[in-house]
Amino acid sequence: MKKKENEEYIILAEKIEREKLIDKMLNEIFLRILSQIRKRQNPFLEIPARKKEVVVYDEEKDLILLKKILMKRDFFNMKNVRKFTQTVAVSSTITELLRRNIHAQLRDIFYNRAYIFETQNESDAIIEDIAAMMGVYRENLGVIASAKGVCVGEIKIRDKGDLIDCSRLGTGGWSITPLVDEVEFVDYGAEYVLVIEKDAAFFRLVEDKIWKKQKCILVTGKGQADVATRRFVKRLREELKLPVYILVDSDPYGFYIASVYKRGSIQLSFDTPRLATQDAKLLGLLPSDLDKYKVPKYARLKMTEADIKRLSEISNYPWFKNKRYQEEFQLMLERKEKAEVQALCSKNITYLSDVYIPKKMEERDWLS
């Protein structure tokens, strides 16, 4: 799953026009098909192969790329033809949400197009298919997916001509737009942003208004960060160089969408280089943490069996092979303990806000 030395892998472009995206839709898939047909051939496309065999970890980069190997997807082949077909009638849908200038969430497309196809899931695989073929983004092809995230703290954006002032929204916050590339960042007073895992931790931090004592931008993905926050995060850190940290909870799932953060997913491998923010560090909530700020058994959990076995499935995958990650690890399997991060109201209410962010922010301690 390294990356092999001169291997390519998927970049996909800057925006495009939308003209230009046109033409290219028209010209490399239906204008394509049409030929094909005329000269009596096998209409077929290629695919950039998504499979989990062609993900690859760039150790150097330390993200989770798509490596570059096309597949054929062809009309007269009973495995393929209706992937084929799907593909070329949602390749329509989205050619006409282009020329109309107008966007559609999945499960629009999905309904659009649901008497070929059994589930959503089918329906946004498609779509993933048509934009690494494309090579551009998702949100480029006029297809956005809903956004769950949310936003608080010192920074003003603009979104359509309103200017939002995320110090002044009360405990809801700013609900992060699908359309997050075309936020423009008016002005900030944060020096740092902390992505927090759930929702539930997000509004105990809101409430101690730790973001104005410790002058950072909270965002919450609620669970498994949707694609809008994950670019959200990269932009506050790739334009106002924002330092980004990531609270989780004590768990294999916790240190999984952490690691999403940092280095991309495996099932948007081809977008990754847009979404990841590589030099986010995982503050907490470590394994190690459960002793060191005494957080008493009673609001540690036992891990399960299916725990168990996802620990072991992401201690061999070779991003988290750090020495850090490892004894990490270790401690959780030997213990057999996870935690949620509200344990630390075991201590007191407002312990979070109080004692362990400013503690792990003035020590430095956390995983890179």
The other form holds:
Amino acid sequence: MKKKENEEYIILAEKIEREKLIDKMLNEIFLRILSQIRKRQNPFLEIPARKKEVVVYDEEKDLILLKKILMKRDFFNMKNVRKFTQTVAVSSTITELLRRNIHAQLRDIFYNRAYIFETQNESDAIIEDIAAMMGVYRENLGVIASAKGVCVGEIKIRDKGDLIDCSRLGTGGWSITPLVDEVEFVDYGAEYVLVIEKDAAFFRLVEDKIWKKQKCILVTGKGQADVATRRFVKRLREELKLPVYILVDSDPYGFYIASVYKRGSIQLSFDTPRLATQDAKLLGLLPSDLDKYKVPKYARLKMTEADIKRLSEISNYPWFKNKRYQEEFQLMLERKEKAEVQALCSKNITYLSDVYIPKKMEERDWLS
Amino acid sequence: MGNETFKEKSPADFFYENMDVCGFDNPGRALYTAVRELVENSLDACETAGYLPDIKVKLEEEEKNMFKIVVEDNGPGIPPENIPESFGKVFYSSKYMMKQHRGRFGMGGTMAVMYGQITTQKPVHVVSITKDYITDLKIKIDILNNLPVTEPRNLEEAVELNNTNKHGTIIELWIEGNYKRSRDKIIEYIKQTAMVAPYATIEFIEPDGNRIIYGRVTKEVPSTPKESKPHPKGANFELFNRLCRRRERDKVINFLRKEFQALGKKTSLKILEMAKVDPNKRVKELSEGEKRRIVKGLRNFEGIKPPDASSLAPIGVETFVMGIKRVLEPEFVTATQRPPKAYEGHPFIVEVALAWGGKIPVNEEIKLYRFANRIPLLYDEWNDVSTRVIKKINWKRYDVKTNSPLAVFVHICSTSVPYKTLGKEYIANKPEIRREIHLGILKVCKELQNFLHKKEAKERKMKAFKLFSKHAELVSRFIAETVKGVDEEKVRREFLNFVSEKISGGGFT
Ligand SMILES: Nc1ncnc2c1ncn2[C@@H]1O[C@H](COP(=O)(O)OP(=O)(O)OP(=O)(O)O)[C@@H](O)[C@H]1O
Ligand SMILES: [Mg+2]
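With the form predicted on its own already on screen, would you show the form predicted together with its partner chain?
All chains and molecules follow, beginning with the one already shown.
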């Protein structure tokens, strides 16, 4: 969908002060319903729609946005009343979190009100509803998602008073905290950030101490990146002005993961401005690298039907509509071959750190 | 040619060789048919005489597969001189007339007697108590000659004066049978008879002593029918010829007025004018062509009064409903009576009822109860005209789901029910009858639809009330937990009041 002049879009306030947010919750949810009951008006809440149809791609700013469409959630509707109650229930928990200034995980919220939810998916959706209603990020409500990302490299971080040196944490690294907005960057010696799709490749690079040789920060989201990891990468880019490079497998899923780091996902589209590192570069593994770096035939895999379908979907994303990307897609489609990053290690176990990455960086061989 | 020997066969002999056509084809069915014929005779007798029927049926297994059937009623009894023929002669009946009875052929009871005699060698034992006499008689049938043989031979010896004010008939019959195979049918027959005769007390004692009783729920007996003349709409050439023979010397105009119902002088003249027949012509002088034209005129003349229903005894909407209620205790029941119509010269009335819920089992197929002249029809359902009609109804249009506890009841009463067999089990597919059944079913269907809609609306309201109340309580609690200074009980009460208002006002979705 294209952005139109006369339509309203959702812009999330960076952060609302806690006291103000509590007042807003009370006024816009609890007191509002109370007065509706007293005036014998059908109680209802208005929730910004977050479905696919309202997602808009802003070409100018190169971002995904949300069209502002309010959905009525009525109490006196047999199909909706459950959701209405769930919204009030979760709002009550959130107000409590805000008052006590503590955080809870998505899962905690589900358990706190488990008797009115069937699955955690339900409660997660309600939490996003409330965040959208209040015009804040979910983290501002005191609700955080579990984070699985890891970071290693030349950077020092302060997390709730503790100073952490990410170059002295062995091969395990620092687990990115869900409260990623609360950490402070103290000092850093790195020149760029390297985001690696998978744990295995990440471990290889950590053990090879590539971060020392190349002066970089290594980050992995272990597959599909969670919000905290993406926010962490975004902050490294924005606050430390470090360029970000992404290393993913040479398959449609790898392209998709890179795309999520760069442009956000449809699911969380309203969060995009905060999470998307738009100018991250796709370093590899590119389909053209396979020949260039002589990945042997036996280390390449055949693409499945599903892979090919996925590829055609991805090649239609507006932000991949440029020549270099399309050439790579075309090549992949012709060869019908895919390969994991580790395929580079089939000849020499440290090939990735010794040859591939240094050479790619030197030749500035990446996609923007 | 000319060498064949001609032999006359007595009717009794004929039926002896063709028992199966009357429902006596095997020991299982025979037991059921015998019970049924005797019960029908009792009900006929009580109703004709205007007594509220009390009928008792008892089965005893005296030897293995040898049963004594006892049927006792409080009817008028049978006059002594008629008893031997009534049970010892086929085609002997008090019911040969244009008037509705259960019995029709003058052979039901007699066949039961005959079957019992053949299989057990025992005579039937009849005790009849009329206003004046008490008769105690045993009868056997001389099958070859279609004649009763009584014991004592001299009727006088069996009769004494009745000094009491009791009346009624007791029939005791010995018969070979198989109760295991006939039990379901007999019990179903008793049950369905109870449905259409709620004014009767019916008691049935099984061979093991188990007692099933349907007590009377109304004193309303359907009015006793009168004899009637054929209706012009149903005239046909055969009937017309038969009537002609009775009044050969009359003028045609008078003949029409006397032999058909609903024909006055004016109408008769018009019909004859259209048929181009001289009204003053004698009946015997009518040519074949003239007769045909008159029959055609009779059948097609517009504006003749509908057939005289006084010869019919429909169950009546209220009685029908009461009968169904007493047996099935449904959640909903409705009945309708179609106006009298005629087929082939016989008036008939169709009554249709429909019941939902209660003891009616949920079934893939709709349960159909069929009755003719207040007799339940239990066999050959697939061939029956009602079954055909039901199959053609689009039940979805009436919001009836498959697997509903639904039962449809069709009663046809007529001076001559068009049974397809002598066993009186299913009704022929006559277009006039089919149409009435169809219209009747449509009518009760619409009422069912109304009921289902109301029920659904009510259930939806109940469901909504429960749902909204539950959520109102939860929401009140969350508000009170979160907003300081709010009294949970007060909010709760206010919200619940709001919910009640909403539900009764229907302002929810
Ligand atoms: N319980 C009874 N009380 C009074 N009369 C009876 C009783 N049972 C039989 N009858 C008389 O006996 C006659 C013969 O009965 P039967 O059952 O043989 O023939 P039906 O009832 O007239 O015709 P159908 O063959 O249809 O039964 C009846 O017409 C009736 O007059
Ligand atoms: Mg009879």
